[in-house]
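In the block that follows, a single chain appears as C-alpha coordinates, in the form predicted alone.
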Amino acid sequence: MLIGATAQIVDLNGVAKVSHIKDKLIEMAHLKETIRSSSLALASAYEGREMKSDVQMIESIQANVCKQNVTRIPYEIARLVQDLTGGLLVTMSPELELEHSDVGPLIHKFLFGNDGADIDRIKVLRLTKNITLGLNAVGYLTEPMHGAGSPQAQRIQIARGMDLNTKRIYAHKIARVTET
(Lines of atoms letter the chains of each structure in order from A and count residues from 1; the text may use other names and numbers.)
(Lines give C-alpha, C1' and ligand atoms only; values in the text may rest on other atoms or scores of the structure.)
Protein backbone atom coordinates (compact mmCIF):
# COMPACT_ATOMS: atom_id res chain seq x y z
CA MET A 1 0.00 0.00 0.00
CA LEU A 2 2.83 2.41 0.86
CA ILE A 3 4.57 1.63 -2.42
CA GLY A 4 1.29 2.18 -4.26
CA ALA A 5 0.73 5.51 -2.52
CA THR A 6 4.26 6.60 -3.42
CA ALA A 7 3.75 5.51 -7.03
CA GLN A 8 0.57 7.59 -7.09
CA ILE A 9 2.43 10.68 -5.83
CA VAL A 10 5.24 10.40 -8.39
CA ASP A 11 2.58 9.95 -11.07
CA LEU A 12 0.68 13.02 -9.85
CA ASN A 13 3.99 14.91 -9.81
CA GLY A 14 4.53 13.92 -13.44
CA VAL A 15 7.84 12.13 -12.83
CA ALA A 16 6.79 8.46 -12.87
CA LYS A 17 8.72 7.74 -16.08
CA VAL A 18 12.03 9.25 -14.90
CA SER A 19 14.58 6.43 -14.67
CA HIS A 20 15.90 7.13 -11.17
CA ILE A 21 12.33 7.44 -9.86
CA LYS A 22 11.38 4.07 -11.39
CA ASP A 23 14.58 2.60 -9.96
CA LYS A 24 13.66 3.75 -6.44
CA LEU A 25 10.17 2.27 -6.78
CA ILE A 26 11.76 -0.99 -7.93
CA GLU A 27 14.08 -0.88 -4.90
CA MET A 28 11.06 -0.42 -2.63
CA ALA A 29 9.39 -3.47 -4.18
CA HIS A 30 12.62 -5.46 -3.83
CA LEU A 31 12.93 -4.55 -0.15
CA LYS A 32 9.27 -5.31 0.51
CA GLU A 33 9.57 -8.73 -1.11
CA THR A 34 12.78 -9.41 0.83
CA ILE A 35 10.99 -8.86 4.11
CA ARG A 36 7.74 -10.54 3.02
CA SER A 37 9.30 -13.73 1.73
CA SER A 38 10.58 -14.71 5.16
CA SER A 39 12.84 -17.24 3.46
CA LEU A 40 15.43 -16.82 6.21
CA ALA A 41 12.81 -17.46 8.87
CA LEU A 42 11.69 -20.62 7.09
CA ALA A 43 15.29 -21.71 6.49
CA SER A 44 16.16 -21.17 10.15
CA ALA A 45 13.30 -23.48 11.14
CA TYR A 46 14.13 -26.06 8.46
CA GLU A 47 17.83 -26.14 9.30
CA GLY A 48 17.19 -26.21 13.02
CA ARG A 49 17.82 -29.22 15.18
CA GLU A 50 15.83 -31.28 17.61
CA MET A 51 17.02 -31.06 21.19
CA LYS A 52 16.94 -33.88 23.78
CA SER A 53 13.76 -32.35 25.17
CA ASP A 54 12.06 -32.83 21.76
CA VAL A 55 12.00 -29.06 21.33
CA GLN A 56 12.92 -27.91 17.84
CA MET A 57 15.69 -25.26 18.00
CA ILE A 58 15.98 -22.87 15.06
CA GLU A 59 19.25 -22.15 13.28
CA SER A 60 20.28 -19.02 15.18
CA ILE A 61 22.29 -17.08 12.60
CA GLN A 62 19.60 -17.25 9.92
CA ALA A 63 16.90 -16.29 12.41
CA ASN A 64 18.88 -13.29 13.62
CA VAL A 65 19.80 -12.17 10.10
CA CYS A 66 16.09 -12.30 9.31
CA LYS A 67 15.40 -10.17 12.40
CA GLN A 68 18.10 -7.69 11.31
CA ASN A 69 16.35 -7.32 7.95
CA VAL A 70 13.07 -6.63 9.74
CA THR A 71 14.74 -3.88 11.80
CA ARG A 72 16.29 -2.18 8.76
CA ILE A 73 14.10 -2.57 5.71
CA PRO A 74 11.04 -0.56 6.85
CA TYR A 75 13.32 2.40 7.57
CA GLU A 76 14.88 2.18 4.10
CA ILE A 77 11.44 1.98 2.49
CA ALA A 78 10.30 4.99 4.56
CA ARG A 79 13.43 6.89 3.45
CA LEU A 80 12.64 6.15 -0.19
CA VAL A 81 9.01 7.22 0.30
CA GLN A 82 10.15 10.53 1.79
CA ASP A 83 12.70 10.99 -1.01
CA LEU A 84 10.14 10.34 -3.75
CA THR A 85 7.28 12.34 -2.24
CA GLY A 86 9.48 15.39 -1.62
CA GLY A 87 9.31 18.20 0.88
CA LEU A 88 5.60 18.65 0.35
CA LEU A 89 5.19 15.61 2.59
CA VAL A 90 5.87 17.82 5.62
CA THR A 91 5.06 21.31 4.32
CA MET A 92 1.65 20.81 2.68
CA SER A 93 -1.29 22.83 3.85
CA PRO A 94 -4.32 21.31 5.52
CA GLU A 95 -7.16 20.46 3.15
CA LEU A 96 -9.40 23.11 4.73
CA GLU A 97 -7.03 25.84 3.54
CA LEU A 98 -7.93 24.89 -0.03
CA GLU A 99 -11.33 26.48 0.64
CA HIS A 100 -9.89 29.73 2.05
CA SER A 101 -10.69 32.68 -0.22
CA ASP A 102 -7.18 34.18 -0.17
CA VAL A 103 -4.91 31.18 0.40
CA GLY A 104 -6.93 28.53 -1.46
CA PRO A 105 -6.18 29.78 -5.00
CA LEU A 106 -2.45 29.93 -4.21
CA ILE A 107 -2.43 26.39 -2.86
CA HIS A 108 -4.30 25.18 -5.94
CA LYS A 109 -1.78 26.98 -8.13
CA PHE A 110 1.26 25.36 -6.50
CA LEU A 111 -0.23 21.89 -5.99
CA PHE A 112 -1.50 21.60 -9.56
CA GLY A 113 -0.13 18.40 -11.07
CA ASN A 114 -1.21 15.87 -13.64
CA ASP A 115 -4.93 16.30 -14.28
CA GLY A 116 -5.18 19.00 -11.59
CA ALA A 117 -5.19 16.36 -8.84
CA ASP A 118 -4.35 18.68 -5.96
CA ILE A 119 -6.85 17.25 -3.46
CA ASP A 120 -5.89 13.68 -4.33
CA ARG A 121 -2.24 14.59 -3.91
CA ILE A 122 -2.92 15.97 -0.43
CA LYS A 123 -4.88 12.84 0.58
CA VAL A 124 -2.18 10.45 -0.63
CA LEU A 125 0.58 12.56 0.92
CA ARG A 126 -1.26 12.53 4.24
CA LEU A 127 -1.41 8.73 4.05
CA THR A 128 2.33 8.39 3.39
CA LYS A 129 3.14 10.97 6.08
CA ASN A 130 1.01 9.12 8.62
CA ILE A 131 2.84 5.84 7.98
CA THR A 132 6.40 7.18 7.77
CA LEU A 133 6.28 10.16 10.17
CA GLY A 134 2.92 10.22 11.93
CA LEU A 135 0.98 8.10 14.39
CA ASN A 136 1.24 4.91 12.33
CA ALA A 137 5.03 5.21 12.11
CA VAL A 138 5.09 3.58 15.55
CA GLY A 139 3.69 0.37 14.10
CA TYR A 140 5.57 0.60 10.82
CA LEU A 141 9.00 1.61 12.14
CA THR A 142 9.37 1.28 15.90
CA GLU A 143 7.67 -2.10 16.36
CA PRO A 144 9.89 -3.87 13.80
CA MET A 145 12.95 -2.27 15.41
CA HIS A 146 12.26 -3.64 18.87
CA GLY A 147 9.60 -6.32 18.40
CA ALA A 148 12.11 -9.17 18.01
CA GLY A 149 14.62 -7.98 20.57
CA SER A 150 17.18 -5.28 20.12
CA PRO A 151 19.24 -5.20 16.92
CA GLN A 152 22.43 -5.38 19.00
CA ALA A 153 21.27 -8.59 20.68
CA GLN A 154 20.69 -10.05 17.20
CA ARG A 155 24.20 -9.02 16.14
CA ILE A 156 25.68 -10.66 19.25
CA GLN A 157 23.91 -13.90 18.33
CA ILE A 158 25.18 -13.65 14.75
CA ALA A 159 28.74 -13.11 16.04
CA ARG A 160 28.45 -16.11 18.35
CA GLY A 161 27.49 -18.41 15.52
CA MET A 162 29.49 -17.15 12.56
CA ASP A 163 32.46 -19.51 13.16
CA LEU A 164 35.27 -17.50 11.57
CA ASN A 165 37.83 -20.24 12.12
CA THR A 166 35.98 -22.67 9.85
CA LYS A 167 35.59 -19.95 7.23
CA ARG A 168 39.34 -19.28 7.40
CA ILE A 169 40.07 -22.99 6.92
CA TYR A 170 37.83 -23.03 3.81
CA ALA A 171 39.62 -19.96 2.43
CA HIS A 172 43.04 -21.50 3.14
CA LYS A 173 42.06 -24.74 1.38
CA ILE A 174 40.74 -22.98 -1.69
CA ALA A 175 43.73 -20.59 -1.84
CA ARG A 176 46.13 -23.45 -1.04
CA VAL A 177 47.56 -21.57 1.91
CA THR A 178 49.56 -23.69 4.31
CA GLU A 179 48.21 -23.61 7.83
CA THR A 180 50.36 -21.76 10.37
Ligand SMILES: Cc1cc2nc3c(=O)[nH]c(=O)nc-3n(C[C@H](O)[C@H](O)[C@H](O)COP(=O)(O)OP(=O)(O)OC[C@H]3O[C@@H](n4cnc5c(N)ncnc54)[C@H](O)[C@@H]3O)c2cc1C
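Positions refer to the first chain, counted from 1. Only a predicted model underlies this, so the values are computations on that prediction, with no experimental measurement involved. Heads up, when I say rigid core I mean the largest set of C-alphas that superpose within 1.5 Å between the two forms. Compared with the form predicted together with the named molecule:
Once you line up the core between the two forms, the Cα of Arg49 ends up 2 Å or more from where it was. With the core superposed, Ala159 shows a C-alpha displacement of at least 2 Å between the two forms. Residue displacement note: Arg168 has its CA displaced by at least 2 Å between the two forms (rigid core superposed).
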Second form
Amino acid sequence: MLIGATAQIVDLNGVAKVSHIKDKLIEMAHLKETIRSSSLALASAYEGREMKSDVQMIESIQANVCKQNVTRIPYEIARLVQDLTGGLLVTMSPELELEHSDVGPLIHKFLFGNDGADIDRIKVLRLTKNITLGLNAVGYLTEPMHGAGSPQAQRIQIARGMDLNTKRIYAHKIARVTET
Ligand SMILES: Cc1cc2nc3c(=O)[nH]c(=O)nc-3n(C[C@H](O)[C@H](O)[C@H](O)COP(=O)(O)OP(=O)(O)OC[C@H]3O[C@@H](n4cnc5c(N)ncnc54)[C@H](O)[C@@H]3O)c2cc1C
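Next block, the form predicted together with the named molecule, ref. the form predicted alone:
Entire complex below, previous chain first.
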Protein backbone atom coordinates (compact mmCIF):
# COMPACT_ATOMS: atom_id res chain seq x y z
CA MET A 1 0.00 0.00 0.00
CA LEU A 2 2.86 2.37 0.87
CA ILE A 3 4.63 1.54 -2.40
CA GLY A 4 1.36 2.15 -4.25
CA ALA A 5 0.84 5.49 -2.50
CA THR A 6 4.36 6.57 -3.45
CA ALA A 7 3.81 5.49 -7.07
CA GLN A 8 0.64 7.60 -7.09
CA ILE A 9 2.47 10.69 -5.81
CA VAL A 10 5.37 10.46 -8.27
CA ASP A 11 2.77 10.06 -11.01
CA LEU A 12 0.94 13.21 -9.88
CA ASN A 13 4.30 14.99 -9.64
CA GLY A 14 4.99 14.08 -13.28
CA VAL A 15 8.23 12.19 -12.57
CA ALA A 16 7.02 8.57 -12.76
CA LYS A 17 9.08 7.82 -15.87
CA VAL A 18 12.39 9.20 -14.53
CA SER A 19 14.91 6.36 -14.26
CA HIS A 20 16.04 6.84 -10.64
CA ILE A 21 12.40 7.15 -9.54
CA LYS A 22 11.50 3.86 -11.26
CA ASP A 23 14.60 2.25 -9.76
CA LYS A 24 13.68 3.38 -6.23
CA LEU A 25 10.18 1.91 -6.61
CA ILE A 26 11.82 -1.34 -7.74
CA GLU A 27 14.11 -1.17 -4.69
CA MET A 28 11.08 -0.75 -2.43
CA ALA A 29 9.43 -3.83 -3.96
CA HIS A 30 12.70 -5.75 -3.63
CA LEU A 31 13.00 -4.81 0.06
CA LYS A 32 9.40 -5.75 0.76
CA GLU A 33 9.82 -9.17 -0.86
CA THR A 34 13.08 -9.69 1.05
CA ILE A 35 11.11 -9.70 4.28
CA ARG A 36 8.13 -11.65 3.00
CA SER A 37 9.67 -14.45 1.07
CA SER A 38 13.32 -14.59 0.01
CA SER A 39 14.18 -17.53 2.26
CA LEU A 40 13.05 -15.83 5.46
CA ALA A 41 9.49 -15.43 6.73
CA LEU A 42 8.03 -18.15 4.54
CA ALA A 43 11.11 -20.37 4.76
CA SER A 44 11.25 -20.21 8.56
CA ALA A 45 7.68 -21.52 8.62
CA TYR A 46 8.33 -24.09 5.87
CA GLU A 47 11.38 -25.46 7.67
CA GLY A 48 9.66 -25.43 11.04
CA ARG A 49 8.92 -28.59 13.02
CA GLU A 50 6.22 -29.97 15.21
CA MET A 51 7.12 -30.12 18.89
CA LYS A 52 5.97 -32.82 21.33
CA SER A 53 3.30 -30.42 22.54
CA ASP A 54 1.91 -30.25 18.94
CA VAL A 55 3.03 -26.63 18.74
CA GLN A 56 4.52 -25.79 15.34
CA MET A 57 7.95 -24.18 15.91
CA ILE A 58 9.54 -22.05 13.20
CA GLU A 59 13.19 -22.52 12.20
CA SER A 60 14.94 -20.22 14.66
CA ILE A 61 17.88 -18.80 12.68
CA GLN A 62 15.79 -17.90 9.65
CA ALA A 63 13.09 -16.38 11.83
CA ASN A 64 15.67 -14.26 13.68
CA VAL A 65 17.37 -13.16 10.45
CA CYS A 66 13.91 -12.24 9.16
CA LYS A 67 13.15 -10.28 12.34
CA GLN A 68 16.52 -8.52 12.14
CA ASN A 69 15.67 -7.47 8.56
CA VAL A 70 12.33 -6.25 9.84
CA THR A 71 14.19 -3.87 12.19
CA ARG A 72 15.95 -2.33 9.16
CA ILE A 73 13.96 -2.65 5.96
CA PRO A 74 10.84 -0.61 6.84
CA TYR A 75 13.16 2.28 7.79
CA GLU A 76 14.87 2.05 4.39
CA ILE A 77 11.49 1.88 2.63
CA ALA A 78 10.32 4.92 4.66
CA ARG A 79 13.51 6.73 3.60
CA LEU A 80 12.78 5.99 -0.07
CA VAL A 81 9.15 7.11 0.37
CA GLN A 82 10.30 10.43 1.80
CA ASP A 83 12.93 10.79 -0.93
CA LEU A 84 10.35 10.27 -3.68
CA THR A 85 7.44 12.24 -2.21
CA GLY A 86 9.60 15.30 -1.53
CA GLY A 87 9.37 17.87 1.23
CA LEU A 88 5.73 18.44 0.35
CA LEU A 89 5.11 15.43 2.58
CA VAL A 90 5.48 17.77 5.56
CA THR A 91 5.03 21.24 4.08
CA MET A 92 1.74 20.66 2.23
CA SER A 93 -1.14 22.97 2.94
CA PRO A 94 -4.07 21.80 4.97
CA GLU A 95 -7.12 21.07 2.81
CA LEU A 96 -8.93 24.06 4.35
CA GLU A 97 -6.39 26.50 2.88
CA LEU A 98 -7.38 25.39 -0.61
CA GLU A 99 -10.79 26.90 0.03
CA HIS A 100 -9.41 30.20 1.36
CA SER A 101 -10.47 33.09 -0.87
CA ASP A 102 -7.00 34.71 -1.07
CA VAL A 103 -4.56 31.86 -0.49
CA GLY A 104 -6.53 29.04 -2.16
CA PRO A 105 -6.10 30.15 -5.81
CA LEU A 106 -2.38 30.78 -5.23
CA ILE A 107 -1.86 27.25 -3.83
CA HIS A 108 -3.78 25.77 -6.76
CA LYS A 109 -1.69 27.75 -9.23
CA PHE A 110 1.81 27.41 -7.80
CA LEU A 111 1.74 24.17 -5.85
CA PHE A 112 -0.54 21.82 -7.72
CA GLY A 113 -0.76 23.08 -11.30
CA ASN A 114 -3.72 22.18 -13.46
CA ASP A 115 -4.03 18.43 -13.06
CA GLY A 116 -7.15 18.79 -10.88
CA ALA A 117 -5.78 16.25 -8.39
CA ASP A 118 -5.14 18.64 -5.50
CA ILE A 119 -7.30 16.88 -2.94
CA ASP A 120 -6.20 13.40 -4.03
CA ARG A 121 -2.57 14.46 -3.75
CA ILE A 122 -3.12 15.82 -0.24
CA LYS A 123 -4.92 12.63 0.78
CA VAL A 124 -2.18 10.30 -0.50
CA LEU A 125 0.60 12.49 0.91
CA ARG A 126 -1.14 12.48 4.26
CA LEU A 127 -1.36 8.69 4.14
CA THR A 128 2.39 8.34 3.53
CA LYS A 129 3.16 10.95 6.21
CA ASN A 130 0.99 9.11 8.69
CA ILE A 131 2.77 5.80 8.08
CA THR A 132 6.35 7.09 8.01
CA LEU A 133 6.12 9.95 10.52
CA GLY A 134 2.75 9.95 12.20
CA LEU A 135 0.64 7.69 14.40
CA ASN A 136 0.97 4.64 12.15
CA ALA A 137 4.78 4.84 12.29
CA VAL A 138 4.28 3.13 15.65
CA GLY A 139 3.17 0.00 13.81
CA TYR A 140 5.32 0.46 10.71
CA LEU A 141 8.65 1.41 12.32
CA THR A 142 8.85 1.18 16.12
CA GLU A 143 6.99 -2.09 16.52
CA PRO A 144 9.19 -3.83 13.90
CA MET A 145 12.21 -2.39 15.74
CA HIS A 146 11.34 -3.43 19.30
CA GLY A 147 8.29 -5.72 19.16
CA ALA A 148 9.32 -9.34 19.84
CA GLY A 149 12.70 -8.03 21.01
CA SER A 150 15.13 -5.24 20.12
CA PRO A 151 17.71 -5.93 17.34
CA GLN A 152 20.38 -7.24 19.71
CA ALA A 153 18.03 -10.02 20.84
CA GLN A 154 18.03 -11.49 17.33
CA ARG A 155 21.82 -11.26 17.11
CA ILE A 156 22.13 -13.22 20.36
CA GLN A 157 19.86 -15.95 18.91
CA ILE A 158 21.76 -15.95 15.59
CA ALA A 159 25.05 -16.29 17.52
CA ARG A 160 23.61 -19.23 19.49
CA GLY A 161 22.57 -21.10 16.35
CA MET A 162 25.23 -20.19 13.81
CA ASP A 163 27.30 -23.34 14.46
CA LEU A 164 30.77 -22.03 13.64
CA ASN A 165 32.34 -25.47 14.17
CA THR A 166 30.48 -27.05 11.25
CA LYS A 167 31.34 -24.06 9.08
CA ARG A 168 35.01 -24.43 10.08
CA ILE A 169 34.92 -28.11 9.10
CA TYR A 170 33.57 -27.21 5.65
CA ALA A 171 36.46 -24.74 5.20
CA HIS A 172 39.01 -27.27 6.41
CA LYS A 173 37.72 -29.89 3.96
CA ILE A 174 37.77 -27.57 0.96
CA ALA A 175 41.18 -26.10 1.89
CA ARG A 176 42.51 -29.56 2.83
CA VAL A 177 43.57 -28.33 6.22
CA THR A 178 44.52 -31.13 8.63
CA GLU A 179 41.98 -31.34 11.45
CA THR A 180 43.43 -30.59 14.87
C1 LIG B 1 4.83 -0.86 19.32
C2 LIG B 1 5.27 -1.96 20.24
C3 LIG B 1 4.51 -3.12 20.34
C4 LIG B 1 4.91 -4.15 21.19
N5 LIG B 1 4.13 -5.27 21.26
C6 LIG B 1 4.47 -6.24 22.11
C7 LIG B 1 3.66 -7.43 22.25
O8 LIG B 1 2.66 -7.59 21.54
N9 LIG B 1 4.00 -8.37 23.16
C10 LIG B 1 5.11 -8.22 23.95
O11 LIG B 1 5.38 -9.09 24.77
N12 LIG B 1 5.89 -7.12 23.85
C13 LIG B 1 5.59 -6.14 22.97
N14 LIG B 1 6.41 -5.03 22.87
C15 LIG B 1 7.53 -4.88 23.81
C16 LIG B 1 8.84 -5.33 23.23
O17 LIG B 1 9.02 -6.70 23.41
C18 LIG B 1 9.94 -4.47 23.93
O19 LIG B 1 9.76 -3.13 23.50
C20 LIG B 1 11.31 -4.98 23.56
O21 LIG B 1 11.59 -6.22 24.16
C22 LIG B 1 12.40 -3.98 23.97
O23 LIG B 1 12.25 -3.64 25.34
P24 LIG B 1 12.19 -2.12 25.76
O25 LIG B 1 11.16 -1.41 24.94
O26 LIG B 1 12.01 -2.10 27.25
O27 LIG B 1 13.57 -1.51 25.34
P28 LIG B 1 14.92 -1.62 26.15
O29 LIG B 1 15.06 -2.97 26.77
O30 LIG B 1 15.03 -0.41 27.03
O31 LIG B 1 15.96 -1.50 24.93
C32 LIG B 1 16.54 -0.28 24.49
C33 LIG B 1 17.99 -0.56 24.07
O34 LIG B 1 18.75 -1.02 25.19
C35 LIG B 1 19.39 -2.25 24.89
N36 LIG B 1 19.43 -3.05 26.14
C37 LIG B 1 18.43 -3.26 27.03
N38 LIG B 1 18.85 -4.03 28.04
C39 LIG B 1 20.16 -4.33 27.79
C40 LIG B 1 21.14 -5.09 28.47
N41 LIG B 1 20.88 -5.72 29.62
N42 LIG B 1 22.36 -5.17 27.91
C43 LIG B 1 22.65 -4.57 26.77
N44 LIG B 1 21.75 -3.82 26.07
C45 LIG B 1 20.53 -3.70 26.58
C46 LIG B 1 18.51 -2.89 23.82
O47 LIG B 1 19.25 -3.82 23.03
C48 LIG B 1 18.08 -1.68 23.01
O49 LIG B 1 19.10 -1.32 22.08
C50 LIG B 1 6.08 -4.01 21.99
C51 LIG B 1 6.84 -2.84 21.87
C52 LIG B 1 6.47 -1.83 21.00
C53 LIG B 1 7.35 -0.60 20.89
